[in-house]
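Next up: just one chain, as structure tokens, the form predicted alone.
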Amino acid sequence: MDRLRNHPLIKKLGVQRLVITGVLVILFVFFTLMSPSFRKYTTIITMTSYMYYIMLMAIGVTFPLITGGVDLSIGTGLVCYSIVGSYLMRQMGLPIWVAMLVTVGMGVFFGFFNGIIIAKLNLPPFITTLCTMMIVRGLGSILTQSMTGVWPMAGQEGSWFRDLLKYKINGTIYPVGLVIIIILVIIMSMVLNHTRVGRYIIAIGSNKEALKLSGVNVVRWHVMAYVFSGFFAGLAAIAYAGTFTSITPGTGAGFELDAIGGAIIGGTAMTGGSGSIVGTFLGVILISLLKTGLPYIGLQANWQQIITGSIIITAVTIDMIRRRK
């Protein structure tokens, strides 16, 4: 067992990521065998459509989780930013690129807001981001007067942003957004593992006091973790607008749980100090596969929640056992 665990390939990829990959293969084969409808190409398109905005949120929230914190505001924030972007286009006549910049900018602002309160004032991340979640939920409704958000539909002027997720050629839809997601996963993996900001974020989760004593400006790098989370929540807002035809004010609660769950399943420790963007990528795919595949075998939303919750508990338990050893 030790020889297998110390194999160069396993050490590089990580045991947990290899296990998740194995589970993904098994689940895909299982759903394929159990349901002929699951084998259709449209199923992959449906799964990726759901996965885009959850994946973007999950990449961002991995950074606060590694510091030992959390960001609960990204789900309702996603809806708020998307609705405000729609309002700028529909009611104020601004170009779509301006609306997209404002959408991402709002995410960065609230990420910075969370980071300052948590890192500078030392408020608990759970309480801080929970309050921010309430603020952005109400803010989106107030700014837009509770109007439903609608971004340009296919064929309308400005609808090019939808092609970034799904591109149609001769009637066939291609999930090109998956390529963008993979590129972002590679970039953010490099940021986390091979840059100063990534190393300091990991160090904050491992031993914040020791990092302070070494002369590092801990507040700056702690805030950056939440800025990353807000930035990717802004990108997720654009992906969400590109997936659905309308955005309803006051919704989005619960999206953050899928994103956080994907990161935890992928090996990010709730206690901080370790995490993997690639692991998060695999974890979100697992959750997306379950949500897409379970209805094909007759299990509806309640069972999906039970199974997903059980997987997250198992992942956390395995991580705690591994840390004790």
The other form holds:
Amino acid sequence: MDRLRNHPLIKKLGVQRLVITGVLVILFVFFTLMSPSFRKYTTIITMTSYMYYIMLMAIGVTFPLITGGVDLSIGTGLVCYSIVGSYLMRQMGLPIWVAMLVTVGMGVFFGFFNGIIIAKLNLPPFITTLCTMMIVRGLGSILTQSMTGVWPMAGQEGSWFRDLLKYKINGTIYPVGLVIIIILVIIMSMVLNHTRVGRYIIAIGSNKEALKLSGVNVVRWHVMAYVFSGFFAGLAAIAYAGTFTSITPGTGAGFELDAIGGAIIGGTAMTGGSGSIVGTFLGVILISLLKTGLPYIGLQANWQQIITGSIIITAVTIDMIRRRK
Amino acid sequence: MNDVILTMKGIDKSFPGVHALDHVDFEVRKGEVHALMGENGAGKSTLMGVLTGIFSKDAGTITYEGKEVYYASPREAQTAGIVIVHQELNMMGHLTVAQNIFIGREWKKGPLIDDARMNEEARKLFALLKIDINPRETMSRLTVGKQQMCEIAKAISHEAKIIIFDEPTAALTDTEIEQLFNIIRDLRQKQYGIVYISHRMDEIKQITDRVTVMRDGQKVGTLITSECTKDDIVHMMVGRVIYEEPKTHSRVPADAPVVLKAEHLYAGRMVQDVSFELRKGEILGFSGLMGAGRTDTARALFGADPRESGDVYVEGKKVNIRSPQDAVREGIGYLSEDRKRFGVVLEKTVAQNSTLASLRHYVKYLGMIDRAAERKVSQEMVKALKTKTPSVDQLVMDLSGGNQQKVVVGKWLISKSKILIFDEPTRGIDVGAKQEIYELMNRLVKEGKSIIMISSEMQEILRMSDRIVVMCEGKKTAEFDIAEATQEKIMSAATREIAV
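And the form predicted in complex with the partner chain, for comparison with the form predicted alone?
So here's everything in the complex, that chain up top.
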């Protein structure tokens, strides 16, 4: 067992991530065996489409979580940014690339706003982002006069952005969004583990005082964690617009919990100091698989909530026991 | 004389690498105030810890009220009637005075807490102690002195027979001290046994009946307070041991340039008008007792805590250090006394800790960290400092204290610091590794670095320093060249009563 544990490949991936991968495979096989309608290509396509925006939020929120904080504003934020984007196109006639830039830009702005308040003024992340969550929820409705958000549909001008998620050739749909996600996972993994900002974000969660006394501008890097979170909430807003036909103002509360849940299943500790983007990736797939798969075996949405909650508790418990050793 | 209520005999206790208590005897009589004195690390706290069940003893017996006893936890000792009034108060600021005193043993009225009864009981306690405190007042609104009196009331309410005061006056004003002494005298009258730990010589003379002095984990002796002088006690505290290789003269040439100058630093209560100079290649020792304001001075100098006023010059140039970043830019490195909290990131590797203060020099394209270069410089540092680690990929938490300290030294050397502040450099480090840290410091100054060394160990101060600054209660009380410094002079300056 010890020899297995010290195998270089396993060490690199981490025990927890291997366990999740195992669980994913078992669940997938289970659903496939139990339900003939689950094992269809379209099911997978549906699952991936509903996964993208959660995945993007989760990648971003992993950074505040690693600092020992949290970002609750990304869920309502996503809806706000995306209806503002829609408003720019539909009411002001701006081209889609401007709408996209503004959407992501708003995410970055509110990430920065959270970051400054938390890192500079030392307010608790929970309170700060809870308030931002309310602010953006109201702001989106005010800016757009409570209009439902609609981004270009298939066939309309600017609908190319939907192809970024699903690309149709001869009637077959290819989930290209998954490729983009995987590329982003690789890039952000590199950022977390191989760059200065990643190293400092981990160190903030691990021992902020030691980092400060090493002469590092802790505030600056602490803010960056929330900027990442906001940036990815902005990307998630575009993905959300690309998945759904209409976006209702004032919704979005609760999306962030799926994202945070995914990150935590993936081994990011809420106490800070450790975490992994690949883990977050796997965690979100697990949650999405449950969401999609459970209805196929006759368990409805409420069951999915109960099972997801139980899985998070189990994952965190296993992690705690492992750490104590 | 009164009856003996507590006898500790042949108490022996070792921690890894330290023989903390070496067959110590100690007794307390009813109705006496018994002072326990000694330098930091002499074993006073450990002895009281053994008594109250914080530590288990390796050998020896404790006899309390005629029976041999053993307490596995402070709670058991408390139930038996032995309580400590701590230096840091353990109060819940949001609760009321009465709620604090009776926490964990509240009276109930049905399912509800009977606050009226608690307030009434607290009022009775205060009446007994002749203290004027409203039991309904929120704890955090009281002064430190009043809070301490609540601690005493709490102790009495536990039906304590022995009350241990651990540096009770450290945070009190003169009037509060006077009030405290009145209470203590009253308790003495009521036949409590009182242990009084303090560094303040004048208080010892004022309030205690007997004084027991400890040194290096051993009991030196017990004196009747009224029959001895301050010098007798200081003499017993420092002893006549010949420390190995004490420095006899400064190795720093008289014309060595001043690399750091601090003028009239003020920062809070613990840094009051502190000025000093540090020369190139010098080890400047900061001596004093715990809480004398040495660490506060270092932190203010380093920009870790805000400075109210005062100027700092680095190599003759006036600098404005407002954050650790500024200090690091000026070539100052700070090695904290609390290594685990402020020095290292425990769950990261040696290599990652080594470059923490200079990571921006180890970045290649796109902000990526150049891991090869990082490993290389860490490996060189491990070799140069003889850090014992299997590799630079080892987690710092798996290293011994001495080697962790070397990693921190390495961090500052890699960031090219010229001035290093060592705050208690050998705390928690075993004897063999201490020697290595000393050699390392000597080598660093030979190579032209300058060191400020804060140390509570007299031996360390006399062995390493070229010059010594002594602090007491936030003020600089003396400065000696090593050639003229003696233990007695330093101890005297460190315990000097501040004129009021």
